[in-house]
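A lone chain, given as structure tokens: the form predicted on its own.
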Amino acid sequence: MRATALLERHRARGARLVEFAGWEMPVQYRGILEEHRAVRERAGVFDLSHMGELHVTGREAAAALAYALVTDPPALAVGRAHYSMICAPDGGVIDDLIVYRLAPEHFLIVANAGNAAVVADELRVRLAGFEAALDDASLRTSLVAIQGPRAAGVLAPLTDVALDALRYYAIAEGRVAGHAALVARTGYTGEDGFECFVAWDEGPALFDALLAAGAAADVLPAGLGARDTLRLEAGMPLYGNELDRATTPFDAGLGRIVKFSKAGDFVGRAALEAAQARGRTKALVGLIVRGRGIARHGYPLYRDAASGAACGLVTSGTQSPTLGVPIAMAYVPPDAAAPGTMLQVAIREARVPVEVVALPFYRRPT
């Protein structure tokens, strides 16, 4: 397995590690629960650096991206991001990532860890033919996260950006507690929040000066237990669950991020197009259990509990920290997509009844 630059920080603080992607990175700290609810309502801070990062420059690397991905980045103003997919020719998603526009002629890609190399080598092929290099800094780079209500104010002080000027997805160039770093208002939590890109061997040294920061305010390290239980209360997806190779971005219902507007080709238009023009064949939806139980990634779905033969299955669960009640996210046929179906979930022997609700399960306040 690989580890980060933070894994002796992680084992300090008594972390519970474990394979994710090929990397070894910590589940959990305290606690799964406790984890989540700090980044609910004060902060947490997430050790990122399992990510893929690569850097696409030169006088074409607009068009090429254009070319490569299913949005359209050569519409972004410098210093902004976009969720962005790279699709094979059959419209199928290779992997969802962020697009940053660091300078007119420079774009950070940033990948899911276990597609990071399939898609620096997809990127490869896909730039070939236009004034455009890639240059995979996956290996050189720590990414280190503060999410939640109060990471303005933990980060602050320890960095020369004006966060209060920073958009959300927006990216700037600047010092993080004495560190250069590009700090980007992006994350995966449901919350505000900001993720800071350091060197490799200055991502211990970033982690510890966040947590410092946020001692007062009780911010706490968090694992990818938590990292999952508030993406999908936030109803975001997951490559390998929500998305795959099977999947279309809409099928997902993210069909809007592709961008046949768009000058020139683009890898995967003819086959996009039509899926867009015969309808999604599946749904992503939420669901609410309205029984005992919770449903768990592959458990099988029915119209009734006389059905003898599945009609969806679901892609995540869990047991909501903030709403109390079990949630998960699941593929269904379009006509029983309709918030307010009901469902019935395969947990163990038994079939128990479930509620299509709209996504998200959760929105910060405003």
Second form
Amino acid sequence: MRATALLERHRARGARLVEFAGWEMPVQYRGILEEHRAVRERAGVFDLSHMGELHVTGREAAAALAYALVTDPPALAVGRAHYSMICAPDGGVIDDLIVYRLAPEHFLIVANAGNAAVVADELRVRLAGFEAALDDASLRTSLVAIQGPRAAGVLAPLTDVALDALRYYAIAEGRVAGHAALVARTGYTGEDGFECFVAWDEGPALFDALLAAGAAADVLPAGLGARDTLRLEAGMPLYGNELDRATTPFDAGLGRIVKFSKAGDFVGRAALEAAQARGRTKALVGLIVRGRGIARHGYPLYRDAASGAACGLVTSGTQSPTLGVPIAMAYVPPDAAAPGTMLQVAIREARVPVEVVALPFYRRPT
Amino acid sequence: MDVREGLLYTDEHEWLRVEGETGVVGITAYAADQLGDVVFVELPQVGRTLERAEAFGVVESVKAVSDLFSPVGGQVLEVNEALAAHPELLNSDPYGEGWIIRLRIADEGATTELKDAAAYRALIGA
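Go ahead and give the structure of the form predicted together with its partner chain, now that the form predicted on its own is out.
Now the complete complex, all chains and molecules, led by this one.
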């Protein structure tokens, strides 16, 4: 099992450590609910160093990524980012990614921890015909995020990056608490926040500095448990739950990121054009349980209490700390995807009513 | 980790407090800590008869689902209705306000198979 540079910091703060995607990671420190609320109300600091950081450079880096991914990286301005996916030739999702353009010929791709090696291997193959090189910096990069309404206020005094000028989905180079860093205004919580990429060995000091600066505002370290409940409330997909090789971006309701208008072929283009033309066979929806119990990953869904054959499957579910009701995401037939549709979920021996609702469950106050 | 003297314990981390012919059942502080924040408790019907080690309910935390097993056989006399609105009592007061059911113990002899506090401490390495 791999450990991030911050493992001893997590231990010192009393974290419960679990295996996640081959990494020993904190699932919680004091408690998932407390950490979740800290992020919604103040801010939380996360170790995300298990994520994959892949640098693509070269004269044809942009064109190579336009071929390798479903989005259009050549259209990204320097210093901006977008949400992307790498798909198989059959249109199935290999991973969802954030693509940052650091320079005209330099992109940073952040991949899920469990997929980082697969994405790196696949990119190497797809980049082969281009004047572009891949550098997997995952094990040289610590990634520490601060997320929540107080994040900007805590980070600002520590950095020379002008946070006021750093837009959502933008990235800038600078220093944070004395460490050379890339600071991105991105995250996976539904809150304003920042992700700071630093050298591997500097991750622990950065973590300490953010928590020390946030202490007066009661900023807490937050684990993967809170990260999961936060992203679920924000309606954000998790690879392995909402996204996998058997799912297209259209199934997940994310077809808008697929840029058929871009020049040239890209891996998955023909299959995705066909998928768009025939319409989706399943649709990702939000659910609120209108009975007792929590609808969890893998629980089957039924059209009514009597029907014998499942019509869908819950992909993620939890008790929403913010809303105080059980929420879930699920794949259902497209004709059952309209908000207000009532379905049944099997929770152990019981069938419990669930209502289809629009995603996200939570939108931060503006 | 808090392990109370005078209670009996199962290997599945339930406790039993014998009060004459009846017994009160809950989960241990260790179990509550392992589960994390409890957000839902499924309780049995009052009047239901349980075998020893029978699953009688479910505790759900944010991350996990865990069955509850009866430490002894008996009939459910009472359930802690407060847990419907306040499942977090299992975390905040697992030996007190977080009790789960009260049973009429069917066979007092069966309690001899349960652990005392010292043996339970040894089980969890406390």
